[in-house]
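Next comes just one chain, in structure tokens: the form predicted on its own.
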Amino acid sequence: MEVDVAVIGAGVAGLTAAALLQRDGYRTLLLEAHDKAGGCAGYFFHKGYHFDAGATVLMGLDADGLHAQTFARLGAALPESALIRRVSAHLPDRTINIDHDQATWARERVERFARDAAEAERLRAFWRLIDRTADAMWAATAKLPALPLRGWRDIAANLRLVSPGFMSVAPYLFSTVGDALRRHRLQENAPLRAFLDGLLLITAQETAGRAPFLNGAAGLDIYRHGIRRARGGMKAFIKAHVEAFRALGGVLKLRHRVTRIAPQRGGGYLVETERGLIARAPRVVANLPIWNLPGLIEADLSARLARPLEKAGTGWGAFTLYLGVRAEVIPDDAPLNHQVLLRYNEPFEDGNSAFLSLSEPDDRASAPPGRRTLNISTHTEVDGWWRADPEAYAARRAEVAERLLTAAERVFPNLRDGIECQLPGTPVTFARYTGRARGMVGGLRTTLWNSNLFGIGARDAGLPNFWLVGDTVFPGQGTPACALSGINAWRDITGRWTLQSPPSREPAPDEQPSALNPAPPLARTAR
């Protein structure tokens, strides 16, 4: 096949680059070892229920946020989602409700935590430089931030993010949330600790000790800022933009696993695929993880990629066990999201701290009548899944997947009850299902020195038209955080600078490409 871009990885982040691609005229291929689009925020079915296999919520679907612009451009129709107005994180000695609403949320926060008066008041001077940070770092993000910087183009893209919002919190770029902690006297309170590097573990997979402050303000933020669900879970959101994308003319072949890419002398790459599919393209985006690139890329990255995978170091593993309950056991009117930490004092992985995420009572594109599934998932080191012989392995599984159980009767009492169907999922599961080195689907663990100005960068292979997009590049994990390393490849390849810009014209024949005058697609697609 001769293509214009070949794609790797129908995850978020490819998903959006190959889709805005396509529809400025770049004949794409989007390659997909798995049986269905989407990497870790996919989904599959087992006995009637539809499970989100990774990602359970959604940001970036409000008006300016990422995902509605990029449908916007597209042309396509976001899917149908639900505001999610309230979340609940249960510690040991208390439960903290995390409103949408502002005003709820800024006595709740307080409340919960201050100990005396004058504690009380630090405690709002911290959630104000919270929410001022966290505003000041949405609004940078939905005008479409490159780092780190690697010439002038990202210079000049990145001046647009400069606005009063955005230089009052500049101070902050190499603090920590714990030094904001420190700052204001609040290191010492235990619960208010425990509640934040939970949430942080969630949003920077970093405690407050190591999560920066810029990054862990708008993790801290997410409820506030607004989080939605999708009717029909994470299959709605990623059959959307396969539609998108397939209605625009883009090719996406599905369980075409890449085995080899090679570049060749005359510029350009080939694909090859395990299938027997070889696709010859002068442009390659790849949505993988940093981890995958040595062995797969048939040229001596050795030296380019040391640097890089120093920075990722290991990521996170996941343990997740999803359930199909019969609804009688979990309240029409319990939030959809909640966070348990079983003890304070102890390690957050393996089910002593866990998230839970519900479909909705009616979601019947979720759960059969009368059901609703339940995911509930806690962080994990890949190792020692990967160390431990099998009867070892299978008690690890069972022994992780009671204390998920035990975690989630904190909020309801008689789950056991009504469970009919569990299945558990591991490191080795998703390595499986993902492809990911060693089930790393966690994300990088976000510390000053991995993010921002100095993380991963989207051409950090150091390849020519070569663009590494996903999780393990900047700005890292979440959907709208794929979703701009996506757009950013698309900028670079296309030359646009925003997605509202309307298309530039196309070069004249004797132009030679450049940065600001990329080469021209290969073939036009009729639209």
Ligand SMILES: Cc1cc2nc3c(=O)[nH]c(=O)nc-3n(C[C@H](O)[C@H](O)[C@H](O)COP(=O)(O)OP(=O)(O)OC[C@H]3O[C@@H](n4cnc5c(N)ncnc54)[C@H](O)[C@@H]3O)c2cc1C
Second form
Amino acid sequence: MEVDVAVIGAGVAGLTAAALLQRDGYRTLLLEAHDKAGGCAGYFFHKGYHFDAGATVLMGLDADGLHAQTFARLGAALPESALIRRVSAHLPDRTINIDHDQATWARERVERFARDAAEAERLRAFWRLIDRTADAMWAATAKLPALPLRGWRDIAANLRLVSPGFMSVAPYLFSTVGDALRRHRLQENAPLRAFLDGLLLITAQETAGRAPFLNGAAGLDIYRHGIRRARGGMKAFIKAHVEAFRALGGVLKLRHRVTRIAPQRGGGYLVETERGLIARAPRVVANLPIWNLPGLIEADLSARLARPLEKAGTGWGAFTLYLGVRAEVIPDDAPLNHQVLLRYNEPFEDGNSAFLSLSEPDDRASAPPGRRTLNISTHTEVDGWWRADPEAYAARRAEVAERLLTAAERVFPNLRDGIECQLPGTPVTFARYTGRARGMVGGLRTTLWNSNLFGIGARDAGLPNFWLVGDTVFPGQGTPACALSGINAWRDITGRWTLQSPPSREPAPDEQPSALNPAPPLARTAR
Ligand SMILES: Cc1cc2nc3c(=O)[nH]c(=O)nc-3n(C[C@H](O)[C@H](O)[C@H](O)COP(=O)(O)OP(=O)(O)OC[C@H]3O[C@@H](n4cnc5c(N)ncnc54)[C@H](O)[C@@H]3O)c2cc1C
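Given the form predicted on its own above, I would also like to look at the protein as it appears in the form predicted together with the ligand.
Full assembly next; the chain just shown is listed first.
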């Protein structure tokens, strides 16, 4: 098969890059190992329930959000979704309600943590700084930053980010959230610290001491900024993406695990799947974690990849419990999302800290009538899961599942009475279904030295016309961040600056319609 671009992996980053390239007239082949697209933002069906496999909440669907911008360019409709107005964080001795409404949240985040009037004042100043920084970060993100800087094009692209708001937060580029806590003399406030650490672990994969301030501020702001749940869960979002790509003439081959990427002497690549499909393409976009690259590419990249792999370090794994429950054990008006910390002063992983995500009461696409899905997830170190013998593995799986149920009972005391089906997922499960090395998910543990200016870039594999996208390259984890990595690869390939630019590439004479891509999409879709 001859195509213009071979995209490997139909996670959010690969789908975004593939659909945008197809939209611009590049004949794009998207190869996915699993029988469904989505990867860590995928879904599966079990006993009448449609579960989200990893990601459950979406950002970037509103106004100038990155998914909204992408779908607008594709000429496709976003799935219906509901704004999540409140998320509850349950600490051992208090519950904090994070409200989408700015004034309500501004009161709550001071009242719940202040021990006296002077501390209340310092808390207000700290949160004002978080708000201001997060606003600047969202505004910058909407303009599609391209980092780390790897050439004049990146420098030029980033000039557009410069604004008074952005300049006012730039001095914090080299500080952490922990530094900001110290500056506001809040570092000894244990409940505040535990609350921030729990939220940062979910959004930046690091706690306050190491999480970069700029990224951390955005991570701490996601609920105020606006998260949504698609009706029908992640399946609805991923299906909309796949349909948009296919409607443009793009070809998605499921159950096609790529086993070999071979650079060709005259340029371009041969991409081979385990089912024997061989694609020849002048360009490759790999939606793979950087940990997966060695061994897949037929070239000695050890020198090139040494530094990026060192920056990547070892990522977190996730343990997820998928529950199908009778609706009567969950109040209809309960927030869909909860963060629970069981005990202060203990590590967050393996169930001490848990994130709960419910389907909506009337979401019939996710659960049968009178039933709801509940995902409970926690961080876990990956290595232990691979070293354990089958008995130790099963025992540990049961132990962490039990701890997650205990965490969920903090919120829904009668939960166990309503459980109809229960499935655990470990790093071994994630490795099996997403192909990610050792089941490391959620991108990098974000520090000052592996993010932003020092992040891993799309071209860091050092091969010509080869782009790496996904949650281990800038800007990191989460579906909008992955979309941005795909958008950046598309910009590099097409030479475009923004998603608003008109698609104008006419197919070259040697790019005639093939059996693989029957018709170039331009005539049908140009706006
Ligand atoms: C438990 C959990 C909860 C999360 N919750 C949220 C959330 O609520 N909101 C949010 O925004 N983010 C969340 N995240 C993070 C988010 O899901 C990920 O950062 C994002 O989905 C990663 O997308 P990606 O494109 O980088 O790669 P992936 O999702 O890893 O996709 C890569 C794709 O490539 C395929 N593949 C791998 N190897 C090959 C091969 N050799 N050949 C062909 N195909 C291959 C895989 O099957 C997969 O489909 C969560 C993550 C986890 C694990």
